[in-house]
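Here we start with a single chain on its own, the form predicted alone, put down as C-alpha cells.
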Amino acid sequence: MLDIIDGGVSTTVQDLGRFGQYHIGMPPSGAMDSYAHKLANYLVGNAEDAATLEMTYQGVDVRFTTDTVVALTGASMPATLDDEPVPMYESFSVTAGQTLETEFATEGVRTYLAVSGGIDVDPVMGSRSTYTLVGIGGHEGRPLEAGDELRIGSDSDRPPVGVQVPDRYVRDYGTRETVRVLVGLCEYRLTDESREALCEAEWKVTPEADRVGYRLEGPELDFVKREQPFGAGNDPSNVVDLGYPIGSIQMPKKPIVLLQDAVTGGGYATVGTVISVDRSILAQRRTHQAVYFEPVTVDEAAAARDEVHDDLHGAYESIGH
C-alpha cells in the first residue's frame, strides 16, 4: 500500500488512457506526458500502460507500507527517502515505513512516479485514469489527498534496482519551446495575416493551464468575414459544431491547445492540432514559458512519431529488457 501524507498540488492517477469512448463524449485521458510515463513503467518493470502518479508542479509525500522499487521521471523535483536523495530516472529500492518526499518542479511541470506492479485502482471504462471533471477512475475520481491509501499490484518479479535510462533519452524541458503542428481544419476562417501569424507568433503559457487545455497569451488573431451559417453561433470564431481531435487549437480568438481531458466538440474554429508526440513536450511547459507553433505535413508527422517511438524502444532494451 501506498499511504499519502500529503497529495501535492495536483497528482492523480494515470495509465495511458481510457479509449474507445470519445462517441459517447468521453476523452481519453492518461499521462499528459506518455513519453515519461512509459520511462518511469521501464525501470520498475512494468508495462508501459501501467497506471503511475502523475504529480504536477509539487508532488506527493507518500509512505510505503511493503517492500517495492519505485522510479521517478519528466519534470525535475527533488526528492527524497527518509531524507535522503533519491535520483530520477533510476530505479529504487524502498523498505516498508519509508517515506518518501517530493519538492516542487525546478524545470518542466509534471513528473510520474512509478511503483514496480503499477497501482491498483478499479478500471473504469477499461482505465485507471483519472478523469476529475466528471470524478471518474483513478482514486475516488478525484486528485489524491493526505490519507488516502493506494493499492500496489504484484510484482511478483520485482526488477533490478540503480537501473538508469541513458541521457541520450532523457529530454531538456527547459529548452524546447517549439511543438509542431499540422494546420487545419478550420484554419480557413483565419485571415491570411492571422494564419501566418499562428506559426510565426510567440505564444506564452498562461495560468489558465491544466489536463483540459493549455490556453496561449499572444497576438489577437482576426477572422474572414462572413455570413452566419445556420447552426453556428453569432462569434466571429463559431463554426457549425464539430468534433474536437485531442490537440486540436481550439481559437476563440486566442489558442487553447485542448489535451487530455478536453471536451470531445462543440462549435469554435480549430486552426491546427499539434502532433501527438509533441503534446508531451507542451504539457512540460510552465506558467509564462514561451511556446512557437511549427507547421509540419502529415507525412512529417508520421516521421516524428516513429521516431519518438524508436527512442522509446532504444530506452527500453537499455534498461535490460
Second form
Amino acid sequence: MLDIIDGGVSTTVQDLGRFGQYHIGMPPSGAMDSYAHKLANYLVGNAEDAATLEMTYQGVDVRFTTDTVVALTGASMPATLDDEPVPMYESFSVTAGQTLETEFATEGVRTYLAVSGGIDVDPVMGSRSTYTLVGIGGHEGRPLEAGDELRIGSDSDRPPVGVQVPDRYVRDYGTRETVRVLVGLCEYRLTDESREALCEAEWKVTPEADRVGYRLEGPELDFVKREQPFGAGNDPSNVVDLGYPIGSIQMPKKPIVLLQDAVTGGGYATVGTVISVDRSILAQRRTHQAVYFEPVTVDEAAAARDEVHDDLHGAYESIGH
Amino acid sequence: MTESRIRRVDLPEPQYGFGGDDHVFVELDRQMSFDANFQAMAVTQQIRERDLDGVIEVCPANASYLVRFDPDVIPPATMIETLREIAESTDIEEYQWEARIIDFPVLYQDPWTHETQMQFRDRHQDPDSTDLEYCAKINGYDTVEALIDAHAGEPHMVTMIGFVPGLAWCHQMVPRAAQLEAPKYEQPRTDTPARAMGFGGAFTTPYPVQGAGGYQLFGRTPLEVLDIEQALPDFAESMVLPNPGDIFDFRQIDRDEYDQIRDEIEAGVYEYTIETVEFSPEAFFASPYEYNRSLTEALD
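Could I have the structure of this protein in the form predicted together with its partner chain, to go alongside the form predicted alone above?
Next comes the full complex, and the chain you just saw is listed first.
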C-alpha cells in the first residue's frame, strides 16, 4: 500500500492510455511523457503499460506500508527516502514504514514514480489512467490528496535494485526546444505568410498548459478570407466541427497543442500535428519556456519513431531483461 | 417552407491527410450536408467492420472522419490506400442503418440558462436580447415561440460526438433553407449549466457537464447524456447515451414535467423512450417532412 501524505501540485495515476472510445468523446489519457513512464516501469520489472504516478512540478510525499522496489524518471525532481537522497533513473528498495518525499522539479515538468507490481487501481474501459475532466479512472478520477491509499499490484518479476538507465537513454529536458510537426489538416485556412510563421516563430508555453493541451503565445497568425461554409461558425478560425488528432495544433488565433486529455473534436481549424514521439518532449516544456515547430514529412516522422523504439529497446536490454 | 425535399450536394474529391504519423484525417467537404455526414458514417462503419489490425480509433465527424492507427502495424501510406479503397467500395445509395429515435424533452427558456445568459451579456452579439430573441431575429422568426416551434418541430440527427464524452452535435433533419443558423458568443462563457441546450453554427448540443461554452442557450433538458456511474438503466452498456446516427426528437415540456423527470433521473429509475428504426437516406432525402413524421410516430 502507498499512503499519500501530500499529493503535490497535481499527481495522477497513469498508464499508456484508454483506447477505442475516442468516437464518443473519450480521450486516451495516459502518461504525458510515455518514454519516461516506460523507463520507470522497466527499472522496477513491470510491463511497460503498468500504472505509475505522474507527478507535475512537485510530486508526492508518500509512506510505503510494504517492502518494494521503486524508481523515478522524467523531470529532474530531487527526492529523499527517510531524509536520505535517492537517485533518479535507478531502481532502489524501500521497506515498510519508509517515507519518500519529493521537491520541485528543476528541469522538465513531469516525473514518474513506478512501483514494482504497478499501481493497482481498478481499470475503467481497459485502462487505469485518470481522466479528471469527467472524473474517471485512476484513484476516484482525480489528482491524489493527503490521506489517499493506493494498492500495489503483484504482477511483476522480482527486480534487482541499483539498476540504472545508461545516460545515453536519459533525455535532457532542459535544452530541447524543438518539436517536429506534420503540417496539414486544415492548414489551408492560414495565409502563406502565416503558414511559414507557424514553423519559424518562437512560441512560449503559457500558464494554460496542462494534460488537455498546451496553449502557446507568439505572433498573431492570419486566416485566408473566405465565404463562410454552411455549418461553420462566423469566426475566421472556424470550420465545420471535426475530430482533433492527439498532438494537433488548433488555432483559435493562438495555437493550442492537444495532448493526452484532449478535447476530441470541435470547430477550430487544426493546422498540423506534433509527431507521436515528440508529444513527450512538448509535455516536459515548462511555463514561459520556448518551443519551435520543425516541419517534417511522414517518412521523417517514421524514422524518428524508429529511433525512439531503438532507444527504448536499448534501455530495456541494458537494464538486464 | 420553401423546399419539400433535401437537395443533394455534390461532394468534392475527399482530401486525405496525415495528423502526425498516427492519424489520418479525411475531409469530405468544407461545408455541412447530410450527404457528407452519411458518407462519413457509411465509410467509418465499413472501416469498423473490416476490424483491421493496427486501427485504434475510428471517429466519424460532421463532414469528415478521423482514424488513429499504429504505424508500426500499418505503414501510413498503406493506411491511406486502405481507406481510399474502403471509401470507393462504399455506396451510400444502398446504405441503410438501424437508428435509434429518442424522445428528448426540453424546457425551453428555463430559469437556469436564463441566469447564465444574463451573467455573460457583455460577451454576446446583442446584449439587449436573450439568446432566443437574438436567434429568432437573425433567423427571420417574429417571436421566440415561433423559433421554438421550428426547433422542436422536426427531429435532429446526431452527426458527431466529441469535445468531451457524450457531447453530441445534432443537425436538424430539414432542407437547408429551413435550417437554423447562429454564431457562437463573441467571447466564450466561463460557465454553462450541465444539460443546457446550446446552439451554434447549424448544430444543437446538449452540454453533458457544467463548464465553459460559447453556444447560444435555448433551454435545458432534464435528461442526462453522460452517466459515469452508469446508474440509469439506459446506460448499462455505455456511460454515454448518444451514438452517431441517433435521432433526437426534441419536445417542449413545462416545468412540472421537467421536475418530474429530474426526480426519476435522480432516483435512478427513469427509462428513456427509445425506438429502433431502419433509416434510409434515400427516403429521407426524397421527402424529409413525411419521412420524419413516420420516424417520430414510432415513439407514440
